[in-house]
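Read the single chain below, which is given as structure tokens and is the form predicted on its own.
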Amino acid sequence: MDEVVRTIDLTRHFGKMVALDNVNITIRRNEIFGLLGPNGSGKSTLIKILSTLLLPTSGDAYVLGYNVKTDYMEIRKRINIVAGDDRPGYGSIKVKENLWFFSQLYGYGVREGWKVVNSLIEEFGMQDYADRKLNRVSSGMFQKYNFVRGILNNPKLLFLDEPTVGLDVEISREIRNYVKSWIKRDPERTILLTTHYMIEAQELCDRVAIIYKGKIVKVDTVENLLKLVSGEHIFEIKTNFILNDCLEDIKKIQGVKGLYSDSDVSTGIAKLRIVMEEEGPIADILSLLKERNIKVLALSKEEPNLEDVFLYLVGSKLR
């Protein structure tokens, strides 16, 4: 079976709010499938439905050939979830004891559970803190533990929901390497990844779905998505401040395809990232900023990334 996940007009309402709106996606066996969208776009709702934690309002979803509405017990045996903001386990017992506890929940025998846990501790280099209490480990150590906890039952489909959120660069790189290594070892394994980090999506994902306001906007390989903006010109401008009415005027300049801004309150610096059809409009933008007495602190031309693709497709920033 090459289709691990298939949704058909999947819709979910919360009262009058539409969290998912006729979502149709297919996830193939042994791929890392990325789901990109801002907070509130429907990513978590989709994961909850596919992992049988929430029923859809209408439409259908199949996971590993099973219907999420009727075959949830069969699905649960074959999946697992690792969420970056979740802290599963008991803080007062050791890391390895927590992993053994979860091995029992996943159906291993007592001795078999310890064998699997000890093997994974060695494989993922956790020997130095396996005997520490869970509430005495760092965020990076905890997320390594959490990833190992998520693969204890050797799931056929692993949901990774922001797995490196809040982690430093080195630990994040380790987690990404674990992810790549784990899926390569078994062609029956598949991963659904949500992330806000563009480098993570570009490095890991075979295909990416862009979701916005509950709708799937585009599904394609990272390479093909980047081609959408390969012919565009992307500039980043740092200024001392920026006002919303000025941003709206920049958007009206002919040739500007997309714009988003971020402001750092502590430094008083605003950053604009602008997608344009050609380089010409940059002169008009700089003139407009000068007219509004907005000081340009830095100007640079940038390589396109998935955030620019998102901006190009929906006209809004991803984060």
Ligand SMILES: Nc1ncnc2c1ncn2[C@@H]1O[C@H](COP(=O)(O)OP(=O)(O)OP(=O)(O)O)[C@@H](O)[C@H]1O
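If you superpose the two forms and keep the largest set of C-alpha atoms that fall within 1.5 Å, you have the rigid core. Quick caveat: nothing in here was measured; it's all calculated off a predicted structure. Positions refer to the first chain, counted from 1. First, how it differs from the form predicted in complex with the ligand.
- Relative to the superposed core, K271 undergoes a C-alpha shift of no less than 2 Å between the two forms.
- Here L50 does not count as shifted, since its C-alpha moves by less than 2 Å between the two forms after the core is aligned.
- Residue displacement note: L64 has its CA displaced by under 2 Å between the two forms (rigid core superposed).
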Second form
Amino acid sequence: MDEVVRTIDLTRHFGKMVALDNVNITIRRNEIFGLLGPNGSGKSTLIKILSTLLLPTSGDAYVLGYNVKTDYMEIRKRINIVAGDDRPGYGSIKVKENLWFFSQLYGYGVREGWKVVNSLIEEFGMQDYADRKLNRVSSGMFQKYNFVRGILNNPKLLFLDEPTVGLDVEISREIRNYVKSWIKRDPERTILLTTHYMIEAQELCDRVAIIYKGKIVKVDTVENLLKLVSGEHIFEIKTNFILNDCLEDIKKIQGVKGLYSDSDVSTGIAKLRIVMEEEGPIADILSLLKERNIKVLALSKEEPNLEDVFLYLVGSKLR
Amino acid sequence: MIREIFKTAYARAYVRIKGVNSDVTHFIIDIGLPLIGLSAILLAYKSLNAPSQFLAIAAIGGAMMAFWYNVLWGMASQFYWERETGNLPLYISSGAPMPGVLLGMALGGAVNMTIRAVGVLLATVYLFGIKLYTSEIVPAFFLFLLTLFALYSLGMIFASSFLRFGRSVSKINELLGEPMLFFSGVYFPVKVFPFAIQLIVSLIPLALGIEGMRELMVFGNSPLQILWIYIVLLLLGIVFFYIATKMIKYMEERGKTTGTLTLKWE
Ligand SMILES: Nc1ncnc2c1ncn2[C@@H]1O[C@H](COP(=O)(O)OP(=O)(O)OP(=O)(O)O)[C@@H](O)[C@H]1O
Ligand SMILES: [Mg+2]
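The structure above corresponds to the form predicted on its own; please provide the structure of the form predicted in complex with the ligand.
Everything in the complex follows now, all chains and molecules, and the chain you saw is the first one.
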């Protein structure tokens, strides 16, 4: 079974809303497959269908060869889900008791469950807070606990729905490292990861599907996706406060293929990322900024990342 | 399959019993507050020089009252909260039998409440010098178990079907709270109701259980005289339990179609 997931014209409506629109993807064994898309693009909806919590409106989906509509019990034995914005478990009992509880749902025996839980607690360095009540742990500890819960049943397919959302850099990195080493240890394991952090997709995923408004725009390896914009020139300009119509004027300059900006309200500094076919227009941009009395604080040439790919393919920004 | 159900139930009950009893102050509050409410009634009866049987009637009803609240707040609205935290989708996608989860919630709740109810009853017996017949204690205990079986099976139906009320579930609970206690005759014998109402009331497990226990422990009647109560409770329990397992299945299917299985803040 080299095809862990296959969807055929998979579509899901919510009323008139089309959350997934004729999605056709395959996920291969032992890969980390990423779904990259902005809020509301249908990432979680796809996960819910594949994890048998939601039925498609039309089309089909197979997980490990089983049909999600009919063979869902077979699928459930072999999957698990970790969603970054959920808080599963019970706050008034200990972290390790929560893990044991889930081990029972996953079919371990009473004592076998404790054994598995205790060894995972050790492996993940959770001894410090395994005896703390779940409602007393930090969000970083919680996410680690939730990840351990997610691998407790040794799933063949693990769904990670924005597993690092809201976590600081340090803990996010720790979780990403767990993900990498977990999948490496067994060739039967496969991961479907959703994120809207492009660094996460770039660092973890073997292949990435770019999803936008329920449609799969492109599926390829990170490397190949980056090649799409390798011919482009990417600049980052830091300025003080900048108005929207000025951004619109920059977009109109010949040779500018895309632009997105982030402004930091607390410092008043705006960061513009500009994708261009050639380097020439940068001079025009700088003179335009000067005309408008906008101070340029820094200018740098950047390596393309997935965010630029997204911009290039969809024409709007990821976040 | 049966083994799976009991295993799941055991784990779910464990969590519930551990969780509720991890704080001693909660335990004291859980016994103390009902005791105050019940004491008010008992003092009123006492000051009116009511026959001592009246006090016993109220004490049994008052101790049983907590079970009804537990069914509402610990069962009926439970899945709403479990969905908010993300537990419910994980239960379902784990493949563990959902009737086992329901059963575990019920068992855990029943054990927790029994400890408290016994506490309340013993306290009133001691404080108000209430006399109860103890010669039929074993049949009374058996009746008590049957009452819980029927009552919590009803709770399991609520747990699955109330998911569709979303956050209004707390209003529904309030609506079911006092009226049901009233018709169960917590502080008075249901015989005061007209016969037609008594018939309907006899379908409420709590009312039946309270009535039966009074017959045994207050009036010293024999279990044979109230055999019908045993039978009705048993039948109710079986029927309710069966409906509950169908209901949870239906709820899951419906949720998968409408998308409400994972919907938050509904
Ligand atoms: N149960 C539901 N009922 C109605 N609409 C829903 C439901 N679940 C999702 N939607 C809608 O479907 C669309 C896709 O939502 P989905 O949660 O899949 O997006 P997402 O890509 O996971 O977004 P995010 O990055 O914010 O998590 C959204 O417009 C959302 O409002
Ligand atoms: Mg999502």
